[in-house]
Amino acid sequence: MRRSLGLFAFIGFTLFLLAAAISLRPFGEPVHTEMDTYFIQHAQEEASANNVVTSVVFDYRGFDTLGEATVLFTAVAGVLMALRKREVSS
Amino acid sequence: MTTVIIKTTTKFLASLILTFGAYIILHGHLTPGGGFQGGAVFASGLALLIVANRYDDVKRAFKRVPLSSLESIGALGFLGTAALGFMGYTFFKNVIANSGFPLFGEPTPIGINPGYLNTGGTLTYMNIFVGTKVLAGLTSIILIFFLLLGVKKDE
């Protein structure tokens, strides 16, 4: 019974990643075509910068950039923490 | 570890590497790189300062640097380089750009352009904070390792 019940669901699960791989889209096709035209188009107008990276990464996507800090920041404090004990005692 | 080869090589390669680092983070909206790139490659020249001198210098060089306190100002930088924007407008929002304000203020001309280094608004203050944020972290990592684990008496 449990057996069967794997068995089931197994087939399901690769039918499942079957149908997923036959609807993928074709190679090279963009996902979201208008934000990267929008992006490419009004960039150096609205944010000032020759460098698009730059401002899709501290304008547009701010808060993602926010988070990477926040990472680093997390970071340094679990490295300076974890390592303070013994420098005090040496 | 500090033998003549790298000390030789460290005085003329750490300067160089500082002040990549520094172009980096100062151009960063204008080419390749930014905050992160920047302050990394700042302090993997300060890396090579540390690893290239003796203990006791580096102990006492870096005793008045305050490298928590840079972090900090980095991080409080940046939020509050982004909740500028809350001036009429949303968080991150880019207010100094095109307003002709004295630094970085200027607007950037329209199309195929080499870029002017007085543009940007907010995006270079970002930069500079972010910079100096990564530069202080990873350079108080170093040296932590350095300080622990670091030969006491070499040479």
The other form holds:
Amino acid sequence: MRRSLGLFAFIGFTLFLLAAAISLRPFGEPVHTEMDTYFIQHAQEEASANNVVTSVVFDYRGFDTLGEATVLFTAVAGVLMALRKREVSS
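What would the structure be for the form predicted on its own, given that what you showed me was the form predicted together with the partner chain?
Just this one chain is shown here; partners and other molecules are left out.
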């Protein structure tokens, strides 16, 4: 019973991976081209930045970038606190 359940799970997962691989878009074809075109055409006049990537990261997605930086800082602080050396008082 346990072996057949494992075989069934393996076949199901393999079919899922095959379906996911078949449904992938070809490399280099973006999903939402209208959003890319908008950023390229309006980035300089709306964000006053000559670099489109900079305007997207800091102006259009500024709060998202701040959230990502906060999560990264919290993770580093947590690892440093977990790996710190504690003095043993006797």
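Between two forms, the rigid core is the largest collection of C-alphas that superpose within 1.5 Å. Positions refer to the first chain, counted from 1. Quantities reported herein were computed from a predicted structural model and do not represent experimental measurements.
Remark: with the core as the superposition reference, the CA shift of Phe10 between the two forms stays below 2 Å. Remark: with the core as the superposition reference, the CA shift of Ala20 between the two forms stays below 2 Å.
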